[in-house]
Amino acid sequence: MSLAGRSLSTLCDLTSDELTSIIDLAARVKKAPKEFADALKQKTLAMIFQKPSLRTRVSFETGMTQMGGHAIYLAPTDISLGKRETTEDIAIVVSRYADLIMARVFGHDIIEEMAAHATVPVINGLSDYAHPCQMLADLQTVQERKGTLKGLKFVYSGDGNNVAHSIMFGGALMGMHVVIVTPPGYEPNEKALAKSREMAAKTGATVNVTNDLAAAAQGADVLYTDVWASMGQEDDAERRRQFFMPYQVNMGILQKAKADCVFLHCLPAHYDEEVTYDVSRTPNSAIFDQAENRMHAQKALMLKLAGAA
């Protein structure tokens, strides 16, 4: 299923057929990484960062070198955007220059400006309002550990924020059952639930947002959490633990799971706020994994928008 010349801002942008072939070609990329060795030979991924990241940066940069191509670091005071030139003129130089373009920004609508305007892939590596290829990585390690998708209950507990977002729009696309579980006031955004629906509503899913763990976390497949305060959120950090401390994902919330649940967290964690540190630790936990396949997931990505699988 080709994907070539395509820009990836949401899930959204994706088939639930496109979304699985996606999914199918990480595990073979995972399985059999030599044979995408010289896959994207001569191919560069220019990574334009506002916002730092351990794992978006080296997951990014290491699955390219794996393939053969090179990735361009471009750190936030390599390029000011919207300040120094504009978002406009900055896509269309640079795909003048690479094959491909990554952008993790803080404001969603720079990702929309650069796809734009720029005539090669543009990959959201993160925005305020969605995370896909994080939820490349969460769909392929449920998948590893359940070997299905379709029909899980994922739960999620936290910020109703990018994170939350895509799982809705994956969990949706692939026919899971998603709650959302969040403090009164930091529940998802509408237009984003609203999407999400419409888009369950073709697949058999359900997204439903609430405000009790508890009851949520009763018989689920999947339970995910994030940071309480994401970054550029740093003030109000004091201020949100007061809120979301009874959101917690500890050992008496992964009880009420059914005993093979994957637990789940995008990283970094902060322990012993959005989760205790021993449920980290429990054979449930797949973080590091998850981890592991931004790598996998994202190589598979580049290589359906280069038109290299």
Given for the second form:
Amino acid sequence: MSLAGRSLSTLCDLTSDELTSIIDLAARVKKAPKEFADALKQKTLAMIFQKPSLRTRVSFETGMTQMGGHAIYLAPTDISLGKRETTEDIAIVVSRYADLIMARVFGHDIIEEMAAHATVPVINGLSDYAHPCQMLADLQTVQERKGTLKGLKFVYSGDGNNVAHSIMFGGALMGMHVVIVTPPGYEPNEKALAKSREMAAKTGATVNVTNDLAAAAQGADVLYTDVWASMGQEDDAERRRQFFMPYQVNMGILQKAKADCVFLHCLPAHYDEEVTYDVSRTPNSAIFDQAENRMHAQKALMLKLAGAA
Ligand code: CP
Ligand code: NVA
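Since the one above is the form predicted alone, can you give the form predicted in complex with norvaline (NVA) too?
To see the whole picture, the full complex is given below, headed by that same chain.
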């Protein structure tokens, strides 16, 4: 299944079969990395960052190195996206040098504008609206632990943010039963919810939103959380804490889930806020496999978009 030349702004850009083909390839890449050692030889990935990163930067860069290619890190201060130069001109110019572009931005419109003007694939490495590469790794991790995705109950507790939206889109495509639990007033974006339900209708998936974590956690196959204040919301972190504390994933919540429930967190984690440290170190926790899988899943994605697999 070819995805050559395509961009990935959100998982809504993919069909269920296309998403499955990326996750399957990610498993192959993880099992036999040497098979892909020269697959992106002489290829360059330009990585444009408006925000900080550990996993996204290191996993994309090492992924390119392992496949014989090269990655260039462009820090927020290097190109001052939208200030020193327009997004349109940056997309056109970078396309003349690089074979792939990955960008981590504030406004999702920047990713869309970049994809519209670039002549090479553009990968969303996180925007305020979506974090599709994260969900690729999350799905790979759940598949490894549970052996399947379809029909699983996937419960996310926290802010209705970029990560929540990608869980809704990916879960909808994979036929999962997604429950997004947030404090009142922090529910996911209406447009994202409508879109995910439209996708879910085709796969037998469901996407529900609630404010009741104790009820939602019952029988969960996957329990997931993320920071309460995302990058760019740091000034609001203190105020948010009081509303979000009842949504913490702790041992009491984990015990309501299935015994073999997989605990996930995209990281970075703020321990004893959105998750207690003890939950993160239980055998249920797959947070470090999940972080590792960012690299394998993104290698698979780059192979597909570059037309090398
Ligand atoms: N999960 C994730 O995207 O991590 P970074 O912000 O460190 O890249
Ligand atoms: N929601 C978080 C995810 C970090 C990987 C943020 O946008 O900061």
